[in-house]
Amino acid sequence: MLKTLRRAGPALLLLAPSLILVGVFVYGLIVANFQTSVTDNHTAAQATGREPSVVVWFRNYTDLLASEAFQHSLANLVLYTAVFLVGTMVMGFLWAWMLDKPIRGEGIFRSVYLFPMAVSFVASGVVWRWLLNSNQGEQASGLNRLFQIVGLDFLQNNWWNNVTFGITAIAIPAIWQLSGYVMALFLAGFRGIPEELREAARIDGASEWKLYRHVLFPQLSPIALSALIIIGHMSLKAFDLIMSISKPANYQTKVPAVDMYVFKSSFDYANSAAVGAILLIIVAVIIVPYLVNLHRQEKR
């Protein structure tokens, strides 16, 4: 026993203060969040603590998934996930898959591609707001005013003030700035798969299209769930872009990490930690297989 801590011994103390930071400020918190999410702590007296909060176990939650509001949240955040993960890794294999055929200049363009992860949502939220502004006819701007200038008025729409799909306009920012690292995934990807692969198939008498789908696509399959899951991930916690381009109070775009910062704000700390605790849970059920897999393939 002395032996094993004077071995451990080291290694403890030199992880111990990230351990305890970790413990106290993520897992912590998180039991925190999910011991405020089952109280009636729902007023600014309440969050002050001049009044007194009750426990009431899980109606916080019962009664955020029974409630129409948050519905249309869910229901936005499943549009927004669906679209941003369908144009990020089409758009992103696209610019990959061209990258990864010698041309001149491949340098610029991938520095191109990869740009607008330079820039934060909140900046680029700026810029789309005006460039997805619903003015039409004399009063357009933006790219309602672009396709009046081209002879494409009937492209015009009112983007993210739609109450049914406006949360698709809020997608087309966020495929422009994360496109470019999916691109540089999938990319890695190509350059890491031998050539020696793609002589013995093009040997065989395989097409190029036969190449491609039976010896290169399957190859990229671990990079392609990477990606899926990375970037699944951050659209469940999409929540600067949104505020930068519309605002807390628009129905039309409003996502469960918009309802956590509305409710906080008014004091109403038992609903926001529900709606986090909703979140985090639907994150874990996203990430904690994903994980589980990994770990059985490395022990492999």
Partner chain sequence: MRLDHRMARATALAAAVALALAACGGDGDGGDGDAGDGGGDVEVFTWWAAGSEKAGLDALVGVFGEQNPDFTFVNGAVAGGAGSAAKDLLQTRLQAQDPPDTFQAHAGAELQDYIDAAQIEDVSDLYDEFGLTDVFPADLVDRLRSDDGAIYSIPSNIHRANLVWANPTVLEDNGIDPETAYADLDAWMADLDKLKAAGITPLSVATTWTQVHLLETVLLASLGPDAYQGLWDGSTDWEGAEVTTALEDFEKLMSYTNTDRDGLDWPEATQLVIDGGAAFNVMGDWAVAAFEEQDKALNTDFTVFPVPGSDGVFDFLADSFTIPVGAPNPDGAKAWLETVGSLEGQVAFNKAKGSIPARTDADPAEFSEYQQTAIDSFATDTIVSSLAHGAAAPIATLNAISDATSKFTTGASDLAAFQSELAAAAMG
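The structure above corresponds to the form predicted on its own; please provide the structure of the form predicted together with its partner chain.
One chain, no partners, no other molecules: that is all that follows.
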């Protein structure tokens, strides 16, 4: 016992500061968040403890999930995530596939595609708010104006101001920004596959499609999974891009993260915490199986 302590002691002691910090400021606050979310702490007076707040267990959750407004937010989140994921995966894979061919100026293209990622969502949101201006006809500007100039007037639309599908318009800048990152992941994956494998497959008479289907894709699947997880959890946390293109009060672009912000601004900490907890649970549903899987692979 003493021996183990002596051996593990210094290591533990060195780790202690970060363990304590993470424990308090990440896990401790998650617990505090769950605690707040099961109370009826809906007013400023309760937030400061002047009025009592009682535990109502999961009523905030059931009320939220039953409310039409929050269902609309969740639907928006699902739509946004779907479009964002499919968009970045398809674009990222295509670019990586094209750059994997030996072409001239690969370095330039790689940088060009990767650069948008260096721009903050808030900054690009300001530009895209103008590009995605919903005016049509005489007052059109941004992309709608561009469509007019090139004679594609029928493509004009009201972008993110559509009540049902408006949120998908905000996925466009997100795709533009993150596709380059997915491309870099896939490109690394392509480069990681030894040339001998391709040659061996070709010698065995595999067609180009079969080569991809049976040799390359299986080797890329861990990369694809990582990309899905990374993009997926970014999408669930989407807030800054939406806030800088739209406004928190705009109904058409509400997502749970925006609801959380609005609840907090009116001192409704219980609902704000409940929305946060719901988001955390959604992210956990995606991330935890991935981590378990990763852990298993590392052990092997």
